[in-house]
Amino acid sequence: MAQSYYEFFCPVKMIAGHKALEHIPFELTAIGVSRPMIITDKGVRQVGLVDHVTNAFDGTDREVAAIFDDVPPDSSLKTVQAAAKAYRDQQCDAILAIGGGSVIDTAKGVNILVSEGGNDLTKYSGAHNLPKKLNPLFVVPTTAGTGSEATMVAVISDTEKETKLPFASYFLMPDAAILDPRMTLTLPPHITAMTAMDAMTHAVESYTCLSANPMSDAYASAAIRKISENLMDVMATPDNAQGRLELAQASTMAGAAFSNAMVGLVHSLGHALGAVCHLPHGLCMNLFLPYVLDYNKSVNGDKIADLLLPLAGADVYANTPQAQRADKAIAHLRQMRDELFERCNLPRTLKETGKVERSQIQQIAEKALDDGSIIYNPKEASLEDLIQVLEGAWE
């Protein structure tokens, strides 16, 4: 049932093809920017991409003042204090991040520090706590899966309290999302394969779950259209710099999707699974995506009845019964995973995965209920539920 009121917003810039780097020095012309600080992991330096991303500005009257490449696999507020010192030292006034969902938090934490002054950036955690826009932030993101180069979040760890702080603002949005094949194509298969999932799942999630609205579902199902056309070609065909741009297309508008419309249990679960099990999130995602479809099924069975079309195509959805496409669109799902599976071993259960025990569900279930994610789920879930769910997951 559509929303009596509903509220869609996303204003980062998407600029999009087989040589969109080349436009980042204009953009920044365009806005007054002459000194962007890169931010980035040494994984993604190492292999060339920010070579790309400089290349970009040579002929130019603009300079890249900096690069910081020391943001590990999961960010922390030290590492957002030691970007923020560097751009002030080096007299930034923008700053450009290319990497994973690691670094795009990370440049959105700096971005607080250096537009508001200060190291202490707990103080602006929480829903909504910055006063105004902040400097300018370009995303050039090198997976195709977390979009949050088209949200308003960001997560950081404090590792002294081992505790994970949440931002979310408006004012955490990029100026400009930067997507080029160039930047997904030395991807590996399995990190493809999850990192697809993982927009995949924003993208259902935010087209099944409580917040829905017909913006959100027209980038959901775009964004469920193109990984569902795209992905095992990519796999099987890792340099098709075309079908790179599609998934990165997709991640984007999944992004944008689920910033607005919210996600629900598969979510929950999943960062459940992570946190006890210290599983990658892309992998949680897939592994528990048809379960929980399964689960919301009695309540929402119109609404993934309607993912069967992207998914599958016309024919396959004119051709199957109103009452059998739900179980159709969760079949197809399955038959993805059972793919992937095979091309590059992404578990599809909690056995598969080699690092769960089954002793372990009671306490997964236990935080996956304390998950903000779940109050928009369609279907409202128990402990008992929870529990019911991840031992269908098992194997």
Contents of the next structure:
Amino acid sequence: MAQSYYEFFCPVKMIAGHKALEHIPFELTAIGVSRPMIITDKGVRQVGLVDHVTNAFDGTDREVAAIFDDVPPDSSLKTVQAAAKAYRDQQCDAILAIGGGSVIDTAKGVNILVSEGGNDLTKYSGAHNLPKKLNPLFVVPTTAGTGSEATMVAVISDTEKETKLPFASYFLMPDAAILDPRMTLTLPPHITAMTAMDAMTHAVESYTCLSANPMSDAYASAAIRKISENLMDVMATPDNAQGRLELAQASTMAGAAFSNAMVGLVHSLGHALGAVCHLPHGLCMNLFLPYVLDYNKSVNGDKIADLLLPLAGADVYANTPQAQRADKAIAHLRQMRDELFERCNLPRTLKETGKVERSQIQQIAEKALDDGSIIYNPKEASLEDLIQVLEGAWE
Amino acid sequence: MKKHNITVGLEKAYVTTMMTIVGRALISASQYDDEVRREIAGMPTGYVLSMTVMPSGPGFTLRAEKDGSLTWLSNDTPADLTIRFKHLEHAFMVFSFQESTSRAFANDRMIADGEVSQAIRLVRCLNKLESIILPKVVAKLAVKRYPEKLAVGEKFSKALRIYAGVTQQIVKGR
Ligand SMILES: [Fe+2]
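For comparison with the form predicted alone, would you give the structure of this protein in the form predicted in complex with its partner chain?
First the chain shown before, then all remaining chains and molecules of the complex.
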């Protein structure tokens, strides 16, 4: 690369570790918030995670002014409008999002409406269509995967038009991300595995795709190391609080990396497979990751080779000749997938999902070709290339 | 006039010319190249795409027709997809083939306003166009992967038709 250029932006305050939730009241007070509204979903509330947060307000002079817990698994315009109404009715002045990707995206959408006024979210869709800073938004992730607490994007479904509206703006970056081990402690094994492999993919793609830069590389490699070192421990002992916290941090770091360095073909194929066959995002990431790295290797084998160090540790890295490091890194990821398959049946091939027909490959390839992330993939991919990768991932 | 101003003036003139040539060449390519035509046919009929430089041009605006061809529109036509270079210099780098379109995207040189999937189609069309009309050594720098299947004969005859098409359009002023 002759003349490089990059941008890196991540103004999110990280509040992470033991008793992190108890810092929320102070942080809200510090920026003048008095009536925060919690946005969450019923599942998160039922398992008592919202209580952890509201309890943190006990004995302080702040309180939670409202709780909106009606976020469906796929955030929609209607949900955003309903939550915005609740915010206005209760005269709230900040949002505290507690949940996974859908809750965080919904919260970002709500924040646009309550900050900008009106009820029409569609006019802010697209890139850089917000004129000014929004109201305060704090995020407490309950999965360790999406990384949305550190990104400037949100996707909201328009269920009537059956489209997904993308939003990208610097002002969609949350003000703070609160990572507390209590919030991910009860995540079931297969969700833990899927979301961790989503975070892994964010980090790997940030590091190996076209927009990679020194800042995002630092976040990405640190995230990969944390996931490799902790995922299997957490799978074996789910109540390992420190391991949970490490995964949560890795997810946020990977989010900061990919918000700046973007993602590539694993996501193009994953978005397409998810849409065509209704499979969870993390599952699709875990499935395609090694196949895409194999495909890209001829173009950026040197970057893939770097990954062996954070993936497998210093000894393995030092004992592997440079020429074999890329293959070894991919093999290491395959080995992780095998272990996850043993532990929670996380599929490694299209056939193993039991939800994909071989005849759907053409349709998936066509959809992937139109996916935004394909432009950041280091190696050009034609329809024929995509079909080949998909055929390779069949069994 | 300061030297810098002269450079800016020249770059602006160059980018203005190149915007016209690339826009016109896309129209020609949509007639002579199956791949480009397929990409355009995949866009909604009547989809208006525009490529421009902030704050106020130069640029080109095209409309995707049902059969996969493109037609020229005036730059004040409202577009469904607008790709805006943040600075004249960034457009100059792309149109003098010092930075590929994909790399320019990756480097945040421009903002795509509109449906991302259509922006990607446009980038693929530009890649194909550059592979056809540029000498291979230059094209290899301008695109991620030079199409292995593009035979010299095909490249030459298509390039000729596209150049001829551009000249004709400019002369006729359509
Ligand atoms: Fe992802």
